[in-house]
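Take a look at this single chain, the form predicted on its own, given in structure tokens.
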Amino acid sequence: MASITPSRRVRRTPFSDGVEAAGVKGYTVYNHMLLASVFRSAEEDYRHLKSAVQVWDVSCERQVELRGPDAGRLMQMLTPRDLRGMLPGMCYYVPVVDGTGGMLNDPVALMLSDDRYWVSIADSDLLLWIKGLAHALYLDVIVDEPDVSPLAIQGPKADELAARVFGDSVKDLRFFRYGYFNFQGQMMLVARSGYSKQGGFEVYVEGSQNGMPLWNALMEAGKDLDVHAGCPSAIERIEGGLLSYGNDMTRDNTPHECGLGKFCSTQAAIGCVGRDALLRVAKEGPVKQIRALSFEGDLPPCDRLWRIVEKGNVIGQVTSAAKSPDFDTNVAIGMVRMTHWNEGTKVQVDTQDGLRTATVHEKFWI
């Protein structure tokens, strides 16, 4: 593929110097920022993630801050998930929908206080949507992008590495909880979360000047743990069914189609934009839904939508696919119509290299 031409429209991150020194070989663009996509090779990065520990520059998970008396009201307007039980110290996975119930983003929200939230977004300009809602409804809230850049520590040895830098108490963090931990005299917000099934943490680094000191400290502390710079692994995330906004789901899909119905307490989410539309969806049920698929044989790169077809009719689409070394098959994520979404159903997938036979699965691999 052609390279990405540097531009101020594609922003560097507080950790870019470290990423480059670590020998990054490829980037993608995510929220107008650089996101590393490969260091050694896709398979080597994948195997290392599953066996050791990696430090990921995920600054591209930009934060949208809601601050002011109406911050809680605005936060509930964004999502059909019931937020009434949310307290400071908690992280919530929150589908964000528009007026028709279509997915706009699937961020993690952090409640910092009763009147302050961070929304850690996937790849879309959600800041503009949130600003628009606040302005149109004259809400008493400030909506902005703070200078906060997440750095992820992921892998089986993540707990040990984090403890060496932040202290042993970081190991006590529960899943989707955060706390403040000292690093060189500064308290940093650390959450037990991340975009892999291997476990780990995300550090929300406030102030770009603090990026490289933390990066260097983690790399130094983890030498004997075989720490490497890394990035989200397409293979591992597909094995685990971790969805990618813009790839596996878009505004054309409701949370229920994306398998996220358990995060929709639509009856209780009073004030949520799109609530009426989602009430209808919840009652009637989706006619298509995210499923795992497996393929045998060689596959071309899944850099475009692959239609799932039967007798000339389109019955779904494959949105992500990769060869899985651990499961000795090609693994994929697709949106499949209800007529064909049962376990073991054989379907035909129209790739750029011709038709391939795939098997539908109701569960992902990890």
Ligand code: THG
Contents of the next structure:
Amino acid sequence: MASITPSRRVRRTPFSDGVEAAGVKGYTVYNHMLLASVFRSAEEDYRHLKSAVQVWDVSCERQVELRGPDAGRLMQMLTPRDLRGMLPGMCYYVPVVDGTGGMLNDPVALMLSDDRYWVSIADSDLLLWIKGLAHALYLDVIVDEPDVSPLAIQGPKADELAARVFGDSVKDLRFFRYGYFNFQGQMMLVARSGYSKQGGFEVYVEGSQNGMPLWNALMEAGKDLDVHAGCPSAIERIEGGLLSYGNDMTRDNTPHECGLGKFCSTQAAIGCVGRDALLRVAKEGPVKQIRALSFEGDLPPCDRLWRIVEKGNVIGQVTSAAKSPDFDTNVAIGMVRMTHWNEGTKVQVDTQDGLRTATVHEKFWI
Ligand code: THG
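Alt. form predicted together with the ligand, vs. the form predicted on its own above:
Everything in the complex follows now, all chains and molecules, and the chain you saw is the first one.
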């Protein structure tokens, strides 16, 4: 592919200097911001992620801050997930839907205090939706994008590296919880989370000027752990069934179709946008759903939607695929109609290089 032309619209991050110094070889754009996609090679990056520790510039996971007396009300309006048990120190994976139950985003929400939340968004302009809702509902809340940039520490040696920089107590963090940890005299918000199944942390760096000092400290402290700059691995996230908004799901899908029904409360008490539409799909159940699929042989890049076809009918689609070294097959994510979604079903997939046979699975690999 051709290169990306730099401009102000394609935002740099507080860590871009470090990413470049580490020899980034490819970028994508996410929330109008640079996101590295390859450092050494897709396969080398993947093997290293699964055996060592990586530092990821995931600044593109932009924060939308809700602040004010109505912040809690607005947060619950945004998602069908029941937030009544949410407390400061917690992160929740929350589907966000429109009035018809169509997915608008699948962010991680952090409750900072009773009147302050961060919504750590996937790749859609959710700030505009949230601002519109707050305005239309006359809510007493400020909605904006703070100068906060997540830096992820991912891999089997992430605990060791994080402990060296933030102290041993960071190891006591539970999954999807956060705390504040000292770095060079400043308290930083560190959560046990991240877009891989290898485990690790995300540091929500406040203030762009604080980016490179943390990046450099992690690289220095992790030398003997073979730390390297990395980025979300398409191979690893497909093996783990981590969904990618805009790829595996769009506004055309309900959370239930995405396998996110478990994050939707059926309690009619939850007042949120899309509630009635979702209560209906929860009752009926989806007629198509996210599935893992495997392919033998060589595949072209999955840079477009591949239709799953049978006797001239479209019975699903494949939206992400990658060759998996560890599982010795091509791993993929798709949406498959009920008639074909059971384990072991063979389907025909229409790729740009012609028809390929795939097998449907009810579980992902990791
Ligand atoms: N971290 C943060 N912000 C993000 C992402 C992230 N914003 C964009 C994008 N990723 C949002 N999408 C996801 C998708 C999956 C998960 C998190 C964010 C995830 N899922 C776990 C799983 O499926 O195993 C657990 C979910 C749960 O059980 O609550 O972590 O990565 N800050």
